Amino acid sequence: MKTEINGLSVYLSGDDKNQSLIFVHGFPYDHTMWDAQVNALSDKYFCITYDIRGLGESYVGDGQYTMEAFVWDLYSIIDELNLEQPVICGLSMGGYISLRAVEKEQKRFKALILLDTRSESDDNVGKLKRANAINKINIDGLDAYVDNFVPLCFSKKTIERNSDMFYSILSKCKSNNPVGVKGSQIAMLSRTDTTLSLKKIKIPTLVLVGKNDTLTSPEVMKKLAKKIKSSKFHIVPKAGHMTPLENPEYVNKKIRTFLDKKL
């Protein structure tokens, strides 16, 4: 089921009364890189996606973003559905913005999945790429940006073995608005950072990585796991940065054991 909250497009799966299970998702895509996620485990637990302001089908607005705006948003969502203690569940973008709502409030939250993403923020070379990928889209166009961008984010054999859905995924992060591809980029380049953070969390804490990610390395995600007391860590075969939409059943299954045991 579809709708809106707080200009935020949002679709709900499975029954209200179970555990509920939030997803964010990265950047720049939008809530169907999620899709075979819900249709696992929307079984048994109330599964929320939603598109972040400024991409898929949530207000575009005039793209001023900020890590902080995507957290209140988020926090809109539970709110609004009157949200006991969600699980929230996030990749790259969507883990930044996850990573900060649990340094906030963690008693909102029962547990943290963390997909392919960091706690650090951007240093001076991260802050020139954000700026030189605004000034790309806006000299070159989002299409070019996105034909630049978007296959860094998966495996070559990803690509070669799943190519329909690679090119699906492209071609729906290209009707994005270009406004709200620009607003992430400066929301991220906003973002704190949530490293000292890490140790005070208390919640149960699941992180994945891709085996072949080159955005967010193996060895990146185990420093930041290793940094969360008893959380769990396993590295996600076959996969790069967009682990769910390249090993799903992998991906599924790990989610599924860790919220089955922790719940």
Contents of the next structure:
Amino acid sequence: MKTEINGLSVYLSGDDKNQSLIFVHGFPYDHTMWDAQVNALSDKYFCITYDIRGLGESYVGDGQYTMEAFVWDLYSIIDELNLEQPVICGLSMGGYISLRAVEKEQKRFKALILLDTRSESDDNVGKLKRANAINKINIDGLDAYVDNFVPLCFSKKTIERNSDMFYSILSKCKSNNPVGVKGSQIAMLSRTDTTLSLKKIKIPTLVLVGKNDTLTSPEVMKKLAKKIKSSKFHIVPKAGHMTPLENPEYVNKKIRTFLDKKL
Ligand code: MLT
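Could you output the structure for the form predicted in complex with ligand MLT, given that the previous block was the form predicted on its own?
Let's see the whole complex now, leading with the same chain.
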């Protein structure tokens, strides 16, 4: 079922009496990147996905976004749906949102699932990459930017093996509003560093990373997991940065086992 909360397109699956599980997608994707997880988990969990502002079908506005505004949006969904301690699951940019949301108010959440993300904010190289990305979109257009960036998110083998999925994701990314895509870059560029708060995380945490992730490598995520005492860490075979799309069977199994054991 689709609903709208605070200008955001929100999708609900499963019985709302079950433990809720809210998924936060990566950049520049939309809620559909979690389709395989929702299909696999909505028998036992109340699954919520949504499009982050500026992306997918959510409102775009003026593109002046911050990570904090993304967190307020997430809280507004939790409050509007009256979710009692959802499990939060975020990939990459969705992980930045999840980490800041947990840093702000850990007691709101039952458990945390992080995929292919990092706690550090951007260093100078990262900030300049984002400036160049915005420039490229302004000069060459969104399609050219997406054609450059999105292939970096997938392992080469996935692109060969599952080219239909890859090209359908690519065209979805191109259908975003460029204002929203640039706004997300600004929000990521100006985000705070959540590394120091990792040791304060007490809720059960699952950390997953693609074996061939070149954007947030297994080394980066292993370090992150080590700082969270209550965490379990797994490397996802046959996947780059987009683990839920590249190896959904493995990711779904790890999430289900984690939730079954820890909740
Ligand atoms: C993502 O997948 O969300 C992006 O790679 C995050 C980023 O650009 O830092």
